[in-house]
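Shown next as structure tokens: one chain only, the form predicted on its own.
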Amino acid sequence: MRMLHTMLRVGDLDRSIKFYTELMGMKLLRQKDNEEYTYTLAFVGYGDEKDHTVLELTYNWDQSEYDLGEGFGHIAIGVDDIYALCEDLEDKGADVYRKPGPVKGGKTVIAFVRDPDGYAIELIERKESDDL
């Protein structure tokens, strides 16, 4: 078994696709409208779905925002140079609300950014020798 995808409901599909592709460096893998049930699915990720876990962005045509609730925590993405990425994200208008730095009580360097719908994304600086 393996993880296939995580689904996020989004209020503006184009805005979310732009964020995940242009700012976070993912690729739009596929997109499909369901006219009968009035929603669109877009799958984005860093590699093909047959080999990688991806994000499913679900856009319900009649809803532009959601209450994120307290149950969902965050998505985590491993990055090579967290300081350069966060600077680039901020230059492009992203909300890096936890600046890069060591996690409390540890050495791993992390940061947090919000996507356009307010979902939290933890950025974790990865080294080749790091275990997942």
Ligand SMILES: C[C@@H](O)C(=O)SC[C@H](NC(=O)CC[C@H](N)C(=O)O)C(=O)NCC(=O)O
Given for the second form:
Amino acid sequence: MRMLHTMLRVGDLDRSIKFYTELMGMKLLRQKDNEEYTYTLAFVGYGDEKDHTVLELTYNWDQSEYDLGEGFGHIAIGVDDIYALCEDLEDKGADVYRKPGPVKGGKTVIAFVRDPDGYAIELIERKESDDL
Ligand SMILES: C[C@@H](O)C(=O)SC[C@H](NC(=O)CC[C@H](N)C(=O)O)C(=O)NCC(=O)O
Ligand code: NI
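Which structure goes with the form predicted in complex with the named molecule, now that we have seen the form predicted on its own?
Zooming out: every chain and molecule, the one shown earlier first.
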């Protein structure tokens, strides 16, 4: 078995695709409308679904926002230069609400950014000294 995707319901599909491709560097892998059940799926990720776990962005045509509740935590993405990325994200208007720095009690450098719907994304800088 392997993890295929995480599904997120989004209120504006173009806004989310723009965020995940232009700011987070993902590719739009495929997109499909379901006329009968009035929703669209867009799969985004860093590589082909045959060997990458991806995000499934689900847009219900009749819903433009969601209450994310208190159960969802975050999606984690490994990055190279977290400081440069966070500066670029902020320059492009993203909410980096936990600035980059060592994780509490550890050495690995993390940050948190919100996607357009408010879902939290953890950025983890991948270095040899990783302890996460
Ligand atoms: C392609 C596959 O990964 C899917 O997840 S499609 C599954 C399908 N999704 C939806 O219906 C999305 C719209 C829905 N209104 C929602 O917000 O979840 C699904 O859940 N089908 C239910 C079923 O019983 O087939
Ligand atoms: Ni799915």
